[in-house]
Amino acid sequence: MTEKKRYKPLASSKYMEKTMTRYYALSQYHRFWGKPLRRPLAWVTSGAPVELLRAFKIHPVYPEQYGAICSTKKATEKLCQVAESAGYSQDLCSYARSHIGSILRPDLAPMGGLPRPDLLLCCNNICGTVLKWYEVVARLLNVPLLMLDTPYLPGEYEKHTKEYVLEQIHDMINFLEKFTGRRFDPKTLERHAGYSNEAVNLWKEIRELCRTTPSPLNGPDLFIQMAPIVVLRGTSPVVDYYRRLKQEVAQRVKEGTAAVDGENIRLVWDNIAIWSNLFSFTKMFTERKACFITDTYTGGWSMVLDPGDPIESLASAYTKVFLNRSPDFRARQLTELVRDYSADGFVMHSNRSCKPYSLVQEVIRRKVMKETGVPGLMVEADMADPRAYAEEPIRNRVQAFLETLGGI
């Protein structure tokens, strides 16, 4: 029998840091890649069809991912206060507030804020707030804004929905041809779609390795390691990185290396991470030998582009994003994760900023508990704003929950 080894940090993380540093360096200096607008830069929402931008040699940057960086760098509170002083409500998404604050006061922002965009691309498949957020940014910076409206899917993806989204994508292509001076090339789009699919399949396989007992990864590992698949989707570097990571995680499984030494409670996480307190929050669980073996959020980046017409594939994949689906769909998704990963319970983050993710969670929680027979805990916080995080009440609820699961 293989001797189990104690957990150690992922060696791949150093390579990821280099990959992400290079990405942000290229973002800052994109204007030096050629003549003006030969390589434009776009700010995009996390659910936007980024492969289309890459087909036109447009470099994408993600303000939402930057919002997570601001939170981990402890800059969110002061940036949100800047936005709030300018009249933006504290009830708005903390990613939006911190991003707007970074535009108004780049001196307070990590990396001096994001490089100025030439274009904005917004898709409402993740939430409606992004529409107004990007309208505000478009006015502040006086740059063009493209918006993709993906109808909510209460059931199946139907023909009229497909036609509606396809028409918008074709309009985008016409605009981008004029904007960049480049002709649309379906083969180039197919190449970037191929990179996306290869990375997605690798990411799925990495996550599935956590079905083993003990799990080779914990929740923070998954949240940190998802960064490349967010910002580098549709490129070869993201494929290279996840090949490396998969090899390392597979080796951990082979050696029996546990993310949480002595793992005796397996949990599923629902919603975005609490970035401002990621490790201190997780420690409440690891100190009682509980491990977050999988989650709904990092799996949300596994958007496969079907073979065939690449434009139709974009329309289908980005309309079917899980946050654009019904509570029944999401309850089935969480139920399957609990069963497939042999989880003892699940924890739901009632995220003050992300209402589409959070408002139906209680309905989902009851359904999943009924279907699986395992308990589910709800904790209230915010994905980025530390002012919405109350440690003692959360700790008390976590401890009581873990005691019911046999946490020591």
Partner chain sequence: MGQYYIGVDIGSLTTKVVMVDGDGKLAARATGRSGYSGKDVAERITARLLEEKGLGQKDVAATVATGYGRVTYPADREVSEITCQARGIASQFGSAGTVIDIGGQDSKVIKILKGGKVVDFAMNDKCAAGTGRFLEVMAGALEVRLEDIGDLALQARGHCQISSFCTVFAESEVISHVSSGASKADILAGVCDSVAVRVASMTSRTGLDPEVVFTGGVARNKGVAAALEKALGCPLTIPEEPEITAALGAALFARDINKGQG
Contents of the next structure:
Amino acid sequence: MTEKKRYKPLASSKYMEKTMTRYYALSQYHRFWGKPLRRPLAWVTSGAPVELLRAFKIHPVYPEQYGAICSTKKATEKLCQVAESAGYSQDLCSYARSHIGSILRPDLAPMGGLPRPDLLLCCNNICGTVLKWYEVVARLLNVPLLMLDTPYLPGEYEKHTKEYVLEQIHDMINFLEKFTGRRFDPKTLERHAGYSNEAVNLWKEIRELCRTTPSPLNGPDLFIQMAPIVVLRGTSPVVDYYRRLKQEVAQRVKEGTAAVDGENIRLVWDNIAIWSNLFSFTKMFTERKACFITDTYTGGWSMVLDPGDPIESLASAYTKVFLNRSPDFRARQLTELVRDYSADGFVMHSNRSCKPYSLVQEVIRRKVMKETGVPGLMVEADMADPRAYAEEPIRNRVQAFLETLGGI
Amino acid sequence: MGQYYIGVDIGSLTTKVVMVDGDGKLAARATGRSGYSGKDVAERITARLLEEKGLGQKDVAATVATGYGRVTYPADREVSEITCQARGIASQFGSAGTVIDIGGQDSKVIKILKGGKVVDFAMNDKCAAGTGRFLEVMAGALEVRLEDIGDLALQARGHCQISSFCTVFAESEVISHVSSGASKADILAGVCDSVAVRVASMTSRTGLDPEVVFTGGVARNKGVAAALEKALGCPLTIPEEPEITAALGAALFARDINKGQG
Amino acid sequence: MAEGNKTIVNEAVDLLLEESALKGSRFAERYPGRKAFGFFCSYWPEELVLAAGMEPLRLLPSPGNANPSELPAYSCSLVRGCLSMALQGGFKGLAGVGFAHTCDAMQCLGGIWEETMGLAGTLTVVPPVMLSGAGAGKFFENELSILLNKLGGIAGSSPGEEELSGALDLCEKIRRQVTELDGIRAKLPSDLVAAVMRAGQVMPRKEYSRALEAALPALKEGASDPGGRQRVLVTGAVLETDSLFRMIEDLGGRVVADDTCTGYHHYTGPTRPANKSPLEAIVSRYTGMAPCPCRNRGLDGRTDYLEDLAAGRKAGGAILVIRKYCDPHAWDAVTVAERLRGAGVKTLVLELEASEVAGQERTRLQAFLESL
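Now the other one: the form predicted together with its partner chain, given that the block above is the form predicted on its own.
Next comes the full complex, and the chain you just saw is listed first.
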């Protein structure tokens, strides 16, 4: 009851559900329309330049998002066990394990598993795991693997790095021309990059509306509302959706409507959500009137493409992703969020599945605390695997943390 | 109108109850094994305390619960043991500093400001390393009573190395030390070192103030205290009754509630 | 040394074993005036360090379980151990430390190093992941040439073609010598060979080459037929001690093929092609090294290599060593094990906390060797 009162659903969600249902239905029936329309299906990592695929009329499907879906549908544990008994260590990424489990045992998987791909597109800007994961999938399903290597940036994005990424994209275009039998049309790419940019800008504006006190959105809103921009990036429906969402959020701001009634603690979230326990975890905060006003993860989809040659702007945007940057860069980013959103503290999810995100969090935590003077809490869990989530120790930490912020 | 305030700390192993008077002075305290239902134990202890003092339920103005069992206890409010610990220590020692608390199931490092405000804290990972439970398992492996570990460890001539943090593996390490002929004292000193090193490394997460108070049931263990002093390179202050400080903090919070209402 | 092996008495061998055990810990005292530059991964281009006038020194953790608070418990013991040693001053005296970007854990350690140990002297090089992909060679060459300048900056030198060429010659000479040793490893105690190979990563390279030159005749002399020992292949990342190889030896096994990062893997790769600049030659060497799970040379690069290696050395069994929380090796283990088993090579996936083996591993290894 109190939960309902404190947590306000968005009217737009209904449309989002429609958009997502349509996307997944379309994907599931791809076997009927893909061939006749000469539109192959690709499995794609979340940080891959999907605009390229769109320019070749390839339909993208996202195993990472599917990993999150498996978790919210309580299927992760079974699917991971399937992968684990096939030899994949329990310490490997839970998205990857559950996805591999869904390939091996579609009968245990939500939606009966993802529709089979004709192609894989992997970009290592988010981690090294995606390379290993997609290699396994490529062997299992015997489909070509396209890999975009975006070198880690210890410092700035340098000329030789840019040239390297560009050369790979051009090489990819050559491959895709042969693979699809379609000619590359820079205009089409530009159009899709344009849609991406519109959606990204809207998402950015929606997020910035949360700088208001009280915040119109809470963490789970951000995590749920990001779904369309992940899978439909580069299309026009996604632009329509975020326009609608922005209106609703702007209305909340105008009316002073808070996502968390009586908001009195403003927090920044760092890392992927704890999908398996998203609502019970968030409740520990909402019941103490704490709101996650912004986060670093869903902010990954708010990087605007530079004007100019679309291939160059794709290369730059995808290589400069925050997970491909130094702790120093990430600490600066988090510090800015704390300041721009007038946050009282931040919470880091030490996510066993995601080493590049998590291993550097403690040095970032110290740096940001020093820089901003606000406290940061670290809780260890996993983005998808419920077996790594221990409710009581987490509750203990969260409560103590909120007590230091909001008084008893 | 009641004028006493109760703090109940239901831990994984022990339940602690502290009563303070209207001036916040310690009036009574008692402890007991938490057992299967910490809540029942806490209620029994509270009733006994009141009876001993010739008081009744009406004399209790407010109760605050803390510790793992805090959610189940019918208190006026529940407060986490980190905040309570800080409050309890601040009331006893007044100064800012670091609190190291090693209990049955977890260990914590809490950095506090004057007045007991928590600046930062760190807790052990989801395993028994660096906790009372770790000591209990090792005591079992060596057939030593838990309360004797400290004195025995202080008699050590050399310190055996226990390198595994995993309780199960550490236990087999202990056993292999036994079979290679090491003395119980030397092994126990190694066990104490292991706990100390683990907890000391947590202090680098919060930063260490040289004024360190050591609390929790394990603070009674002289072996761990000595190892911890060595690992941290500074002396420790140990309260006379190190296990009741969080319950004391809870009782003081109970007193605040009443003031707020009054 | 295990039964059935001849005892090898030789000053040069002793020196190599000593250096191997010291793991560079007394470098400054033993080699006064030399500048040591630390590195972690076999993709770190040693030639450039040498060309800049410094000595590449592989950083290895000391035994024991280190838990620096900067890293979560689910990071591998190599990064935890090395960071902990660094924070305790164990690596002071180094001119700098180099990170070759390979796995996520190394990427993070590099970042944490910059934050905790300071930016100055912390260098990163990013080898391409798709080694034979478009633009990879050129990118790698650019990375190396930038790195060479930075190394020169640290050493106060300005290395050019001549220095690079000299360094390349020295490294190639060492690789030839080590390859010679690798060729007779089936006839030598496994732990001895492992130690001699590790020495070449923790002592000045010229001295290493000289010592190995002097040791080789004695090693050949001491070589003896392995008899009924079980022939195994070992693959895995860093092994900072010989504990595993010694146990294999104790249990009647013999490591006839080695693909560990601190072992022969470190010395693999093509020799200098004709008509190439030294930098191009270095690129081609690191690109052509034995495949690493962190890099891609087609889907079958690593499995092909290991299957050939096992067949060439007539290994009846293979041990895939995975350091707990090492993602790249854990990922590859499934595919590699399947492939090797398919080729008739019995395979054991052995997960270790660090590099030391004890009672539990003994049981598993013994049962495995008995099954061969």
